[in-house]
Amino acid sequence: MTATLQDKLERFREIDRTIKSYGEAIGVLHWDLRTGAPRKGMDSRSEAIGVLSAEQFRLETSSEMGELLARLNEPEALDTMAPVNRRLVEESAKAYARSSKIPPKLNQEFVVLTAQAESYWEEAKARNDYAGFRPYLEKIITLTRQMIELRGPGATPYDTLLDDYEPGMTTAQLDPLFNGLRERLVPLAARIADSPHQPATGFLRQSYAVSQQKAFSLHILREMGYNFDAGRLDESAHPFATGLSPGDVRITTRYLEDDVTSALFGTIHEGGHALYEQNIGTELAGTTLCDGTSMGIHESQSRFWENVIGRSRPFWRRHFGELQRRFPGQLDVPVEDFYRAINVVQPSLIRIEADELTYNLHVIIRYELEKQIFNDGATAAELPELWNAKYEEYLGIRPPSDREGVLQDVHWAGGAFGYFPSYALGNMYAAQIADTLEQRMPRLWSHVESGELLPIKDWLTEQVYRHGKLLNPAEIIRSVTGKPLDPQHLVGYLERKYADIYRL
């Protein structure tokens, strides 16, 4: 590498470090907004986020960055670089091509708006006030449409949004995946509904002390290998994870006094995200590659820990006694009854509390609504009825209020259109990775039953976590499993699991 090229690379790395630092500061402010910022400080905090985001955006799209990337992203220059530098240049060039088309003022307006909207969404949900929240959502949709036009829509406008969360993914690829999944899962759900062997679940709905729920959640996080010297557990209206750096990955959960499982599985889910972020390779620290490679792969880890491990029979053979000890007299049932109860399949209104099978239908509903918004022109005013009709069609239930319907998720308030498909993709990735893990680790379930979860975390660190964004989603799944994403792994996993539970 010539001296001039080396100088350009060093300057590029310096700017990238600064961009990453701004991202960490913005992440702290977002976390604070959603976990305890005083109500009267929300607007000024949102403005502060906007100012920092504007500076970050300015660096990402500056003429200097464009000039550096024009030279560094040439094939002959890339061929001389170490893998980390090469990937960093390629990812930055893609981000520059996308972001440089957006006027800085529009970007800042969007950032401030969504920061405010997330706070007002929380209040609107509590009050069941979609009408009060709707002006924010209308503006978010309008600005998102403007940015799609500026960036240049793909085969469809919605494809532009999908690529932000799952690089390379399109509606042409997702439609057959999701249609095939729905065609297999709806009949399976019907067979389950007709089974005479329905699990008893009444014992799960009692008054469970929140203090003990929190203590047990902390216990399980430690068992998973979550590093509390590099993270913390807080409460929020909607569980989430914030990865600032491998040394600071924070998670939240939501406690319901009348449900012993909601916070627990929410905590395990966010803990799966956190294990990913805490174990990214040290050579990526301080760079914009120090992040999950896609939200689909990220969700594969949260869903793997929450469902494949956390809802498994061996997991509860290990941990049910400890749960009983924390709630004496309330869970006096055999462990098998508890296992079947936490895996009950029932159409439900709330996505984050849905069972493994119908969860995918919740995601498909949101995917189809987002396509209607950006490909077909559906409006914010129409969304509550569109939402309710989809739930009636796919799950046979109709939300009695917007709190349990269109207001239940924070994603649209944050402008995260295109994110929801990541959850179902994550389920597919997780099942395929789990099948490979079972082959590579013959004692997998013995490890789980004996409480030895660290070998699983270590294997996932080697196969997935350490790579950060050094590999793209297609490269990760092929590297781990030896083949491209195949949804049949998820279908097979669900059919085997529920045939056993419901004695089909």
Given for the second form:
There are 2 protein chains.
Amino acid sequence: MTATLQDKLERFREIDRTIKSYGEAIGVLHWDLRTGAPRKGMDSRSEAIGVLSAEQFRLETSSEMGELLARLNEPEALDTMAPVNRRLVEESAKAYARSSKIPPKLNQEFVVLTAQAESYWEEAKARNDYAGFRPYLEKIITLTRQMIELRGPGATPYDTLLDDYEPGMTTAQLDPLFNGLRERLVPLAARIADSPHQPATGFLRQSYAVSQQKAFSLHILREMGYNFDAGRLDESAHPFATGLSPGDVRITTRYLEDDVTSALFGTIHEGGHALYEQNIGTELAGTTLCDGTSMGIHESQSRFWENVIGRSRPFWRRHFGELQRRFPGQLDVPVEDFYRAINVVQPSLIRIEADELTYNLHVIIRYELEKQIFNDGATAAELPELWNAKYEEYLGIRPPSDREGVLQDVHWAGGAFGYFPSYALGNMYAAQIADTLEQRMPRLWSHVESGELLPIKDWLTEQVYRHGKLLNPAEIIRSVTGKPLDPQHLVGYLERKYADIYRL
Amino acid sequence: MTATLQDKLERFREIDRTIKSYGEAIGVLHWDLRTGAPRKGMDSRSEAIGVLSAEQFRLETSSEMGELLARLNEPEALDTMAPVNRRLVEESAKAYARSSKIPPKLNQEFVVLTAQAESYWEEAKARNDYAGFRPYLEKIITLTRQMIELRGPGATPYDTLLDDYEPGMTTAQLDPLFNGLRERLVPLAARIADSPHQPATGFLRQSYAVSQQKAFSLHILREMGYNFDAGRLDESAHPFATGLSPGDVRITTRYLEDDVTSALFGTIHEGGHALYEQNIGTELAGTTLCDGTSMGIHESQSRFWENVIGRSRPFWRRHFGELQRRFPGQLDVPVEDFYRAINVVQPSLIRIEADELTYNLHVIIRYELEKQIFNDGATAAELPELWNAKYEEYLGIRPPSDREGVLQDVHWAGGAFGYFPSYALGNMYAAQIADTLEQRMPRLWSHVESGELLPIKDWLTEQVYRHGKLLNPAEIIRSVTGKPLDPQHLVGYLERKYADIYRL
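The form predicted on its own done, now the form predicted in complex with a further copy of the same chain:
Zooming out: every chain and molecule, the one shown earlier first.
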């Protein structure tokens, strides 16, 4: 590598590190806002976040960055680079190409509009007032269409949005994946509904002391190998995980007094996200590659730990005794009853309360609607009826109000079109990775039953976590499982699991 | 005001607001580091703080800022400005003049050196190893002298440092103030030591449940009028207050199981700092004037609440019953015994553990040594002996080790020469303000005894808090009390208080 090129690479790495530092600072400010910042400080804090975000955007799209990338992102330059530098240049060039096509003014307008819309959405949802929210949504859709146009659409306009959350994913790939899922899950859900062997769940809903829930959640996190020297567990209205650096990956949960498992599965879910970020390779620390490679792969890790491990029979054979001890007299049921209760399937209207099976149908509905908006010109005015019709068709239930329908999620208010598919992609990735893990680790379930979760964490670190963004999602799933993403792993997993539980 | 001038003023205000936003973000990151950030995230977080601090310094010293101030900080421009803008321009011009004279490289060297020195100091103190620490201190003194030279010394070199913490204060003013204090306090301390009426303090040292200490601290903060919608109380190894914005002023304390008053007085002290920052006028929010006007005035508010109010007899006549109820059987003494115990005077070696009287002597010793270093060429090698001799002279005790002597404070390791006088200035300001308050509010002590602290907070808001940095320290003390700072208020207050307690 020439000295000039070396200088340019070093300067590029320096700017990248600065961008990452801004990201870390913004992350702390968001974490703080959501875990107990005083109410009256919100406005000033939002302004500070705006200042840092603007500077971060400026660094990403500066003419200096453009010039550095023009020189570095050339085949003959890339060929001389170490893999980390090469990937960093390629990813930054992609981000630069995306961001630099959006005029800062339009970007700013979108940021302000979605911040207002998120805030207004909360009121509109509470009042069941879709008509009041619609003008915001219309404007967001309009600006999103403009941005797709400016960026140059992919095969379809919606492909541009998909790529933001799942790099490389297209509607051409996703349509058959989701169709494959839907065609098998809709009838499976119907057979489950008809089964006479419905689990009893009433005992999960008693008054469960929050202090004990908390202690048990901490215990399970430790068992999973979550490192408390590099993280902490707090409380927030909506649980989340945030990776500030590999040495500081925080999670939150929300304790419900009348529900013994809500906070626990929330903790395991966020703990899965956190294991990913705590175990990204140290050579990526301080770079923008030190992050999950996509929302879908990230979600696969939270879902793997929450559902594949956390809702498995061997897991509860190990841990149910401890849970019973913490709530004397409240969980006097056989472990099998508990296992069946936490795996109940029930078509419902609200995505975030959905079970492991029907959750995928909630997501597919949103995916199909988003495609209709951006590829087929569906309007905000038509959305409530389109939404309700799909719920009737796939889940057999019709939302009695928009609050329980099209108004339920914050994503569209935040302008995050293209995000929803990540959730179902996560389930598919998780099931496929789990099938490979079962082959590679024949004693997997006896490990789980004897409380040995660390070998699983170590295997995932080796296969997935350490790579950060060094591999893209398609590379990850192929390198781990030897083949591209295939929905039959999730279908097979769910069919086996529920055939057993519901005696289908 | 001309349109051009108006444009320049607006641009200046915009940059000032951005500087303030960086300050807020840095403040959150520091708060987080000190209240529970995971250990392994420290390095990455320090780097993020460094990035934000460098950008803040760049904004303060940019050529754009220099050009704006050159135009705005002119008499004919200043005359057309509203008071807030005028003061903001003057303060920024002062900060610009100070910072722009220091080459960024020297500034960076100083920042890195003091960060290393602070870290090394902790080890050196633990090992009682002044010889190991001395090279750092020598280098810090050398760089500080260089910076004084570059900035252009005041009447004496040390005056330049004093002005950083107490704008406008000079050694010519401070020498007679501190001499006046010392001449009266040294003999007063001696008479107290000779008194046969020493308070019994043993009962303060039992095992006091931390949960109850915490509840009582929160109770007292509420009584003081601390607004929990604009703040929160956390724990940290070293208590502090931090004003992120007037809507978010946080305090921390440290609970000692074997000491019922340590955390409480720490909380009241930091609560005093916080009342100041929560009540700065809204017209200053988001500007760099939204801050305490000096370290001395800031300290006067913490000391006023901690000592003048919090260690007064009427305060405990009101609150001792509640404290007793929280610790059944542990505080079965008359309130008068408790009052005397929390006001015990005892010459000691460690400043932060000193009583309200001898504390001032600890500070005067440091002031005199700092003058000797910067005005008279005293060397780091000579400091331990100079230190020990002064303790012998003023307090009658000689440190048996440097750990209990010259190594005890972090300030010099951090390069904060000129900071120490703030503590005794705070005591003097507090006593003088208290004398005025007593005149203006004849029922002051019956208010305190009946638990009505809000009129005091309101009066201080009107007199001190709301002004932020709009008035300088000399203007504040004159506008509140009608005359310049005079040590006789503190002397008189202490003489009256201890004559009563020790029956002198």
